[in-house]
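This document opens with one chain alone, in C-alpha coordinates, the form predicted on its own.
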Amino acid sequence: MTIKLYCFGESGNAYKAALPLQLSGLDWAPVKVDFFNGATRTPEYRAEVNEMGEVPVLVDGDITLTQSGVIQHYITEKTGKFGGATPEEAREVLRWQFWDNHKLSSQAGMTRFLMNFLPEEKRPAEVIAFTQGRLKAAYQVLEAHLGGA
(Lines of atoms letter the chains of each structure in order from A and count residues from 1; the text may use other names and numbers.)
(Lines give C-alpha, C1' and ligand atoms only; values in the text may rest on other atoms or scores of the structure.)
Protein backbone atom coordinates (compact mmCIF):
# COMPACT_ATOMS: atom_id res chain seq x y z
CA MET A 1 0.00 0.00 0.00
CA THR A 2 1.30 3.45 -0.92
CA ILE A 3 1.91 5.86 1.95
CA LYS A 4 0.23 9.24 1.40
CA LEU A 5 1.81 12.50 2.49
CA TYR A 6 -0.48 15.54 2.55
CA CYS A 7 1.80 18.44 1.70
CA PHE A 8 2.53 21.48 -0.43
CA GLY A 9 5.80 22.50 -2.02
CA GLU A 10 6.40 25.68 -0.04
CA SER A 11 6.20 23.95 3.34
CA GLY A 12 9.53 23.33 5.03
CA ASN A 13 7.85 20.95 7.46
CA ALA A 14 6.38 18.93 4.60
CA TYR A 15 9.87 18.80 3.07
CA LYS A 16 11.21 17.43 6.38
CA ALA A 17 8.72 14.56 6.06
CA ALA A 18 9.10 14.01 2.31
CA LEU A 19 12.90 13.82 2.30
CA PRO A 20 13.25 10.80 4.61
CA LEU A 21 10.34 9.12 2.84
CA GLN A 22 12.16 9.50 -0.46
CA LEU A 23 15.53 8.43 0.96
CA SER A 24 14.01 5.45 2.79
CA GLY A 25 12.82 3.69 -0.34
CA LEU A 26 9.27 3.39 0.98
CA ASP A 27 6.43 3.53 -1.55
CA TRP A 28 4.83 6.94 -1.07
CA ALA A 29 3.00 9.64 -2.97
CA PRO A 30 2.31 13.30 -2.25
CA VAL A 31 -1.26 14.52 -1.82
CA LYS A 32 -1.03 18.18 -2.76
CA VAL A 33 -2.90 20.52 -0.41
CA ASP A 34 -3.97 23.95 -1.66
CA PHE A 35 -2.77 25.75 1.44
CA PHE A 36 -2.70 29.26 0.02
CA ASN A 37 -6.37 29.06 -0.95
CA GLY A 38 -7.38 27.91 2.53
CA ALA A 39 -7.69 24.14 2.13
CA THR A 40 -6.23 23.40 5.59
CA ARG A 41 -8.63 25.81 7.26
CA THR A 42 -11.82 24.13 6.05
CA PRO A 43 -13.99 22.17 8.48
CA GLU A 44 -13.69 19.16 6.15
CA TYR A 45 -9.89 19.14 6.21
CA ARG A 46 -9.83 19.53 9.98
CA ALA A 47 -12.38 16.74 10.44
CA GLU A 48 -11.01 14.32 7.86
CA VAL A 49 -7.26 14.99 7.64
CA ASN A 50 -5.81 17.02 10.53
CA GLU A 51 -7.66 18.73 13.34
CA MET A 52 -4.71 21.11 13.69
CA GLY A 53 -5.24 22.41 10.16
CA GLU A 54 -1.64 21.79 9.12
CA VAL A 55 0.61 19.80 6.83
CA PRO A 56 2.38 17.45 6.72
CA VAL A 57 0.07 14.54 7.38
CA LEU A 58 1.23 10.98 6.73
CA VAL A 59 -1.34 8.24 6.12
CA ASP A 60 -0.08 4.66 6.07
CA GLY A 61 -3.06 2.33 6.05
CA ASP A 62 -4.83 2.80 9.39
CA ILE A 63 -2.05 5.02 10.75
CA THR A 64 -2.38 8.80 10.45
CA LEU A 65 0.42 10.97 11.80
CA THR A 66 0.93 14.71 11.99
CA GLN A 67 3.97 16.83 12.85
CA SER A 68 7.18 16.39 10.87
CA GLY A 69 9.26 15.10 13.80
CA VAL A 70 6.73 12.36 14.57
CA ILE A 71 6.60 11.43 10.89
CA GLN A 72 10.41 11.26 10.75
CA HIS A 73 10.43 9.03 13.82
CA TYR A 74 7.80 6.74 12.27
CA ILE A 75 9.89 6.38 9.10
CA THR A 76 12.86 5.45 11.29
CA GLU A 77 10.79 2.85 13.16
CA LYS A 78 9.37 1.39 9.94
CA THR A 79 12.67 1.18 8.04
CA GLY A 80 15.40 1.06 10.68
CA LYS A 81 17.11 3.96 8.89
CA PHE A 82 18.14 7.41 10.13
CA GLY A 83 17.72 6.73 13.85
CA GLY A 84 21.08 5.62 15.15
CA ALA A 85 22.35 2.13 15.87
CA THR A 86 22.31 2.41 19.68
CA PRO A 87 19.88 3.93 22.17
CA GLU A 88 22.42 6.70 22.80
CA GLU A 89 22.61 7.53 19.09
CA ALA A 90 18.82 7.43 18.80
CA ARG A 91 18.50 9.92 21.67
CA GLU A 92 21.06 12.18 19.98
CA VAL A 93 19.00 12.10 16.77
CA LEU A 94 15.87 12.99 18.77
CA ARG A 95 17.71 15.75 20.62
CA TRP A 96 18.63 17.43 17.36
CA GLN A 97 15.14 16.87 15.90
CA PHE A 98 13.57 18.61 18.88
CA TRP A 99 16.16 21.38 18.73
CA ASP A 100 15.44 21.86 15.02
CA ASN A 101 11.69 22.02 15.55
CA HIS A 102 12.02 24.53 18.39
CA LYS A 103 15.06 26.65 17.56
CA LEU A 104 15.77 26.42 13.83
CA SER A 105 12.81 25.46 11.65
CA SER A 106 10.25 27.44 13.62
CA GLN A 107 12.32 30.62 13.29
CA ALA A 108 13.25 29.93 9.66
CA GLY A 109 9.66 29.19 8.68
CA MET A 110 8.27 32.29 10.35
CA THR A 111 10.99 34.52 8.90
CA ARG A 112 10.54 33.05 5.43
CA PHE A 113 6.77 33.52 5.59
CA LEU A 114 6.99 37.11 6.78
CA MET A 115 9.59 38.03 4.17
CA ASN A 116 8.21 36.15 1.17
CA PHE A 117 4.50 35.49 1.47
CA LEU A 118 3.15 38.72 2.94
CA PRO A 119 2.68 41.78 0.74
CA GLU A 120 5.65 44.11 1.24
CA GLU A 121 3.55 46.80 2.93
CA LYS A 122 2.35 44.29 5.57
CA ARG A 123 5.76 42.91 6.51
CA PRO A 124 6.55 43.73 10.16
CA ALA A 125 10.17 44.90 10.03
CA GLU A 126 10.70 44.68 13.80
CA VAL A 127 9.38 41.13 13.99
CA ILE A 128 11.47 40.07 10.99
CA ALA A 129 14.59 41.56 12.61
CA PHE A 130 13.80 39.73 15.87
CA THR A 131 13.28 36.35 14.17
CA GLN A 132 16.41 36.86 12.07
CA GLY A 133 18.37 37.39 15.29
CA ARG A 134 16.99 34.18 16.76
CA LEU A 135 17.75 32.36 13.53
CA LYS A 136 21.33 33.66 13.50
CA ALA A 137 21.83 32.36 17.05
CA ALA A 138 20.48 28.94 16.03
CA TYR A 139 22.78 28.79 13.01
CA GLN A 140 25.73 29.57 15.28
CA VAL A 141 24.86 26.60 17.51
CA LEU A 142 24.51 24.34 14.48
CA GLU A 143 27.74 25.55 12.87
CA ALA A 144 29.66 25.02 16.11
CA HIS A 145 28.30 21.48 16.43
CA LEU A 146 29.01 20.56 12.81
CA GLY A 147 32.47 22.08 13.10
CA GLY A 148 33.22 19.97 16.15
CA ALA A 149 33.56 22.99 18.44
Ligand SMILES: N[C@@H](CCC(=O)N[C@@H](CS)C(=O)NCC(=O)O)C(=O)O
Given for the second form:
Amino acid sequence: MTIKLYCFGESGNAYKAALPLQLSGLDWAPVKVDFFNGATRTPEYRAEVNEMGEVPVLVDGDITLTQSGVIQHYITEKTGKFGGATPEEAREVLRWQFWDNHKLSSQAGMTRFLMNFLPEEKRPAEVIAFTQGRLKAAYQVLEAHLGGA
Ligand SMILES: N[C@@H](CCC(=O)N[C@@H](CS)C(=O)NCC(=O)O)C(=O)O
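Show the form predicted in complex with the named molecule, please, the one above being the form predicted on its own.
Next comes the full complex, this chain leading.
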Protein backbone atom coordinates (compact mmCIF):
# COMPACT_ATOMS: atom_id res chain seq x y z
CA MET A 1 0.00 0.00 0.00
CA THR A 2 1.30 3.44 -0.92
CA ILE A 3 2.41 5.53 2.06
CA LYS A 4 0.87 9.01 2.11
CA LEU A 5 2.82 12.06 3.25
CA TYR A 6 0.83 15.21 4.03
CA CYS A 7 3.17 18.00 3.06
CA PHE A 8 3.76 21.12 0.99
CA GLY A 9 6.73 22.03 -1.17
CA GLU A 10 8.06 24.93 0.88
CA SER A 11 8.16 22.94 4.13
CA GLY A 12 11.62 22.01 5.38
CA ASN A 13 10.09 19.74 8.01
CA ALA A 14 8.15 17.87 5.33
CA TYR A 15 11.35 17.63 3.27
CA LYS A 16 13.01 15.85 6.22
CA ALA A 17 10.36 13.14 5.89
CA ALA A 18 10.16 13.09 2.09
CA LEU A 19 13.91 12.71 1.57
CA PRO A 20 14.36 9.45 3.53
CA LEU A 21 11.09 8.12 2.07
CA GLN A 22 12.48 8.69 -1.41
CA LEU A 23 16.02 7.48 -0.65
CA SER A 24 14.75 4.34 1.07
CA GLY A 25 12.86 3.27 -2.04
CA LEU A 26 9.54 2.98 -0.20
CA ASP A 27 6.35 3.44 -2.22
CA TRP A 28 5.00 6.85 -1.18
CA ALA A 29 3.00 9.76 -2.54
CA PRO A 30 2.60 13.37 -1.38
CA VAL A 31 -0.76 14.74 -0.27
CA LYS A 32 -0.53 18.48 -0.77
CA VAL A 33 -1.68 20.57 2.19
CA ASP A 34 -2.73 24.12 1.35
CA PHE A 35 -0.75 25.64 4.22
CA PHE A 36 -0.70 29.19 2.87
CA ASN A 37 -4.49 29.30 2.77
CA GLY A 38 -4.72 28.08 6.36
CA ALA A 39 -5.46 24.36 5.87
CA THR A 40 -3.44 23.26 8.92
CA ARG A 41 -5.34 25.71 11.12
CA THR A 42 -8.81 24.37 10.34
CA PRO A 43 -10.70 22.29 12.95
CA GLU A 44 -11.12 19.55 10.31
CA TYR A 45 -7.38 19.21 9.77
CA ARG A 46 -6.76 19.10 13.52
CA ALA A 47 -9.52 16.53 14.05
CA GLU A 48 -8.83 14.32 11.06
CA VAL A 49 -5.15 14.70 10.19
CA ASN A 50 -2.99 16.17 12.97
CA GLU A 51 -4.09 17.61 16.29
CA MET A 52 -0.81 19.58 16.32
CA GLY A 53 -1.85 21.47 13.18
CA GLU A 54 1.39 20.71 11.34
CA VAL A 55 2.93 18.90 8.42
CA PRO A 56 4.52 16.43 7.87
CA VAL A 57 2.04 13.65 8.58
CA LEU A 58 2.72 10.11 7.39
CA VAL A 59 -0.10 7.62 6.88
CA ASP A 60 0.85 4.00 6.27
CA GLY A 61 -2.29 1.89 6.38
CA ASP A 62 -3.55 2.02 9.98
CA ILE A 63 -0.49 3.92 11.18
CA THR A 64 -0.54 7.73 11.33
CA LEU A 65 2.60 9.52 12.47
CA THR A 66 3.48 13.15 12.99
CA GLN A 67 6.79 14.87 13.82
CA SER A 68 9.52 14.54 11.22
CA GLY A 69 11.90 12.82 13.65
CA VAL A 70 9.32 10.13 14.46
CA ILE A 71 8.64 9.65 10.75
CA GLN A 72 12.38 9.30 10.11
CA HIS A 73 12.57 6.74 12.91
CA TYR A 74 9.66 4.80 11.41
CA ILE A 75 11.35 4.70 7.99
CA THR A 76 14.44 3.30 9.69
CA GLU A 77 12.35 0.66 11.51
CA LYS A 78 10.66 -0.32 8.28
CA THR A 79 13.72 -0.42 6.03
CA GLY A 80 16.74 -0.78 8.33
CA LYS A 81 18.27 2.26 6.62
CA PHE A 82 19.74 5.51 7.99
CA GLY A 83 19.51 4.56 11.67
CA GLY A 84 23.09 3.60 12.44
CA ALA A 85 24.65 0.14 12.44
CA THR A 86 25.21 -0.14 16.21
CA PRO A 87 23.34 1.06 19.31
CA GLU A 88 26.01 3.76 19.71
CA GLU A 89 25.48 5.00 16.15
CA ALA A 90 21.70 4.88 16.61
CA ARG A 91 21.99 7.04 19.74
CA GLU A 92 24.20 9.48 17.85
CA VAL A 93 21.58 9.77 15.10
CA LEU A 94 18.91 10.37 17.73
CA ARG A 95 21.04 12.95 19.51
CA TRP A 96 21.42 15.03 16.36
CA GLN A 97 17.72 14.61 15.50
CA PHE A 98 16.78 16.09 18.89
CA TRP A 99 19.27 18.88 18.39
CA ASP A 100 17.99 19.58 14.88
CA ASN A 101 14.38 19.79 16.04
CA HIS A 102 15.18 22.15 18.85
CA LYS A 103 18.01 24.31 17.55
CA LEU A 104 18.17 24.14 13.77
CA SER A 105 14.91 23.32 11.98
CA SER A 106 12.77 25.30 14.39
CA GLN A 107 14.90 28.43 13.91
CA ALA A 108 15.25 27.88 10.16
CA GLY A 109 11.50 27.43 9.71
CA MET A 110 10.66 30.52 11.76
CA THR A 111 13.30 32.67 10.03
CA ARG A 112 12.26 31.57 6.54
CA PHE A 113 8.62 32.23 7.36
CA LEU A 114 9.26 35.70 8.74
CA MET A 115 11.66 36.67 5.94
CA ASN A 116 9.95 35.20 2.92
CA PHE A 117 6.35 34.24 3.47
CA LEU A 118 4.92 37.07 5.53
CA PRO A 119 3.77 40.06 3.47
CA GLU A 120 6.71 42.46 3.19
CA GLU A 121 5.12 45.17 5.35
CA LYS A 122 4.58 42.69 8.20
CA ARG A 123 8.14 41.34 8.44
CA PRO A 124 9.51 42.22 11.90
CA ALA A 125 13.12 43.31 11.36
CA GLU A 126 14.22 42.96 15.00
CA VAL A 127 12.74 39.50 15.41
CA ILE A 128 14.29 38.39 12.11
CA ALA A 129 17.71 39.66 13.22
CA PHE A 130 17.36 37.73 16.49
CA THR A 131 16.30 34.44 14.88
CA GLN A 132 19.03 34.83 12.24
CA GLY A 133 21.56 35.10 15.06
CA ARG A 134 20.24 31.93 16.69
CA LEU A 135 20.26 30.17 13.34
CA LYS A 136 23.81 31.25 12.57
CA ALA A 137 24.95 29.91 15.95
CA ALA A 138 23.27 26.57 15.19
CA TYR A 139 24.92 26.34 11.77
CA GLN A 140 28.28 27.00 13.43
CA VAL A 141 27.72 24.06 15.79
CA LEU A 142 26.87 21.84 12.83
CA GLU A 143 29.78 23.10 10.76
CA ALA A 144 32.22 22.45 13.61
CA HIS A 145 30.83 18.94 14.06
CA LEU A 146 31.18 18.20 10.37
CA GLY A 147 34.80 19.32 10.52
CA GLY A 148 34.53 22.56 8.57
CA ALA A 149 35.39 24.98 11.36
N1 LIG B 1 8.71 19.56 15.04
C2 LIG B 1 7.83 19.43 13.90
C3 LIG B 1 7.69 20.77 13.22
C4 LIG B 1 6.63 20.74 12.14
C5 LIG B 1 6.32 22.13 11.63
O6 LIG B 1 6.55 23.15 12.31
N7 LIG B 1 5.76 22.18 10.43
C8 LIG B 1 5.35 23.44 9.88
C9 LIG B 1 5.61 23.47 8.39
S10 LIG B 1 7.35 23.43 8.03
C11 LIG B 1 3.88 23.60 10.10
O12 LIG B 1 3.11 22.77 9.68
N13 LIG B 1 3.50 24.68 10.80
C14 LIG B 1 2.13 24.96 11.02
C15 LIG B 1 1.98 25.95 12.14
O16 LIG B 1 2.92 26.13 12.93
O17 LIG B 1 0.90 26.52 12.21
C18 LIG B 1 8.38 18.35 12.94
O19 LIG B 1 9.59 18.11 12.99
O20 LIG B 1 7.60 17.75 12.20
